[in-house]
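A single chain comes next, written as structure tokens; it is the form predicted on its own.
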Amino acid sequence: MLLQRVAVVGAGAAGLCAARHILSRVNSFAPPVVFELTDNIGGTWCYDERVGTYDNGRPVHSSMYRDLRTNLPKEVMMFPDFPFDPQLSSFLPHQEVQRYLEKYCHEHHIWPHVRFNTAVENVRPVVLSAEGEKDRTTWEVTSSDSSGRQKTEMFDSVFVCSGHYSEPHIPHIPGTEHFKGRVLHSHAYRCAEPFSGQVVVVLGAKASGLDISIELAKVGAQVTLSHAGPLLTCPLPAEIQQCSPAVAVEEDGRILFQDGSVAAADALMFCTGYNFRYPFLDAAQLGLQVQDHLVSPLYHYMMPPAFPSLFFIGICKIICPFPNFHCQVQFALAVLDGSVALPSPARMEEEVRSELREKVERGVQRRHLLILEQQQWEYCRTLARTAGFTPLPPVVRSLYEEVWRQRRVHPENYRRLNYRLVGDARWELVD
């Protein structure tokens, strides 16, 4: 039997996970080709002090800031088949996650299969028809190296693992051009010191907005945390005050909030998330719609029904990322090697549309349709059951939910705790 050739776009955690599992199935798959835009693995975990663009004019990919520590403990964050060093504390600086991914690469012999400084320019389906046989899709992948030399190759499948933390989403606020200070997105934030003693309005109170606000408060910035959600009830530093959403910037440069109050500030920082962007894909040709916060329809949040040998890995939000990639990749490979039979394209599309309809009817906003949150556990269980691989141990969910609870109560201090897994079902606090 001919081995299937797989292209993997991106050498961040999702791409490395795809490569590791492809390499372990030597009877079905040829070694993968992993296309990586930068000169290192790690994706968003690979810290770079630079912001804006690289020397080659391409935008800086990573959104990592200097002092970021993980908001999930390593016991939950790890790939289930590859634990972190047990000597490390539970909540890690980003450098330790990068080291972990490099170790993962060495352990699974992934390095030789990564083409660094290589951009994927175009991914195009080529449908092959033979009389009396079912149409077969292959994928034409055009890439360019650092000198601009282009190369086109054919693959049986493509895994899109290019992440979704590199294209800032900046909502329109009328009059922003009147603002006198610095306007930036958290994508371009690296450290707090330049904001010392300044007044900073931070837009958005999700993970990065809250974390960055606490960092800014520690260097003596006065922070207005502007967000649409209910007021956070957890203890916050005295330097942080909460406020309703910013609705405009007035002609004198002051910021107007929804409740009618106005404030002058030295900096306006958008912690407002990221857009999906796949410049190498023609969405219409694939039967997809790619919007800022939604890619649809994707069967099991992975495959365009019309082209189920193209897989988006890690597209869902508010998930336990590495375990989620681990499940998605194994499901995708089971589809490719024939051990999972898919419904017809029409049936897959109808399933996706009815699930999204049901979410909208429940009041979920369109931009939140890819948020899994509590659904993630049943989703991963379904993938494991269908594809016949070992499901995630229940301790992952149990500890994940405990840490979410701690984060809500102690956003400044929850990372001081350390945990240990005791088998598949239980965790304990470590002194």
Second form
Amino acid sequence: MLLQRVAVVGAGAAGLCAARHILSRVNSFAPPVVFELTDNIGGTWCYDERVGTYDNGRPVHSSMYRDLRTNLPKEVMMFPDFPFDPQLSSFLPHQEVQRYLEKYCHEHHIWPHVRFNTAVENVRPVVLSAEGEKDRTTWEVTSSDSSGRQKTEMFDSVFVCSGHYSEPHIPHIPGTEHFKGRVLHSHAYRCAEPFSGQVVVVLGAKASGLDISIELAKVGAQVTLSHAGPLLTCPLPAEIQQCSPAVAVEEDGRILFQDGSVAAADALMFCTGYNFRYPFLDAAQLGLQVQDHLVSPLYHYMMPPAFPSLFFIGICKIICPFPNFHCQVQFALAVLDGSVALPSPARMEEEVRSELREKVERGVQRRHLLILEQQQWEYCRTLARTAGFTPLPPVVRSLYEEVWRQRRVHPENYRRLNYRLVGDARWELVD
Ligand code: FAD
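In place of the form predicted on its own, the structure of the form predicted together with flavin-adenine dinucleotide is requested.
The next block holds the full complex; its first chain is the one shown before.
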């Protein structure tokens, strides 16, 4: 039997997970080719002091900051089949996650299959027709190495694992050009010290906005945390004041907020999230729409219905990322090896559209359609049931939800807690 050839775009956690499962199915798949534009694995977790562009002019990928500690405990953050070192505390500095991913690579013999410093530039479907046979899609993948040499190869399928925390989303605020201080997005934030003693307006109070505000407060910055949500009622350092959304920058450089107040500041930091961006894909050709916060239609949040041998891994938001990748990858491979039979493309498209329609009717904003949150558990269970692999243990959900509760109440110190798993269904606090 001919082994299928798979291209994996990106050697972050999602791409490594894809490679690990492909390598374990030697009867169906040839070893994958993992294309990685940087010189290391890890993606987000590969900390880089540089901001802006690399020497070769490509934009810096990772948005990691120097003192980041994980916002999930290692007990649920891990790939379910690959625990972290049990000696480590639950909430880890980013270096430990990078070490973990490097160990994952070693133990699953992934390193030799990664082509470093190689950017995928174009992924194009080529439909092969033969008389009396069903049309078959293959994929033409064009990549370029560090010296700019291009290479085009054919694959049976492509896993898009290029991440979606690299392309800053910066909402338009009229008059920003009048601002006299430093304007930056959290993508370019590395550490707090340069802001010591300064007045900083942080826009957005989601994970990064809140974490960075707390870091800034610790070095004595005065922070105005400007956001549209309800006032946070959790204890915050005295240096952080909350404020309504910024609506304009006035001609004198002061920032005007929705409630009519104005403030002068030394820095304006956008913690306003990221856009999806796939410069190597022709979305229209794939029947997809790629917008700032939405890629659609994707069957099971993975496949364009017309091309179900292209898989986006890890595109959903507010999920437990590594366990989610673990389920998506196994489902995708079950589709490719024929153990999952898909509905017709028209049926898949209709299912996706009706699910999205139903979400919109429930009041979900278009920009939030890829947020899974509560839905993630049923989603992963469905993938496991359909493809016949072991579902996530129930403790992943119960500990994940406990930590979210703790984060909301104690954003400054929930990371002091340590947990231990007790079997598949229970966790306990460790002193
Ligand atoms: P990435 O890690 O972004 O990897 C994508 C890879 O693709 C990169 O190596 C990139 O170089 C490569 N690539 C991109 N384009 C190309 C191309 N054209 N050709 C070749 N290679 C390409 N998750 C948690 O579970 N816990 C946390 O505590 C947590 N904290 C986070 C904090 C921050 C600041 C951020 C930004 C994210 C955090 N996340 C956290 C989410 C995190 O992004 C995921 O856990 C996970 O690392 C995403 O992996 P990925 O492989 O999808 O993407």
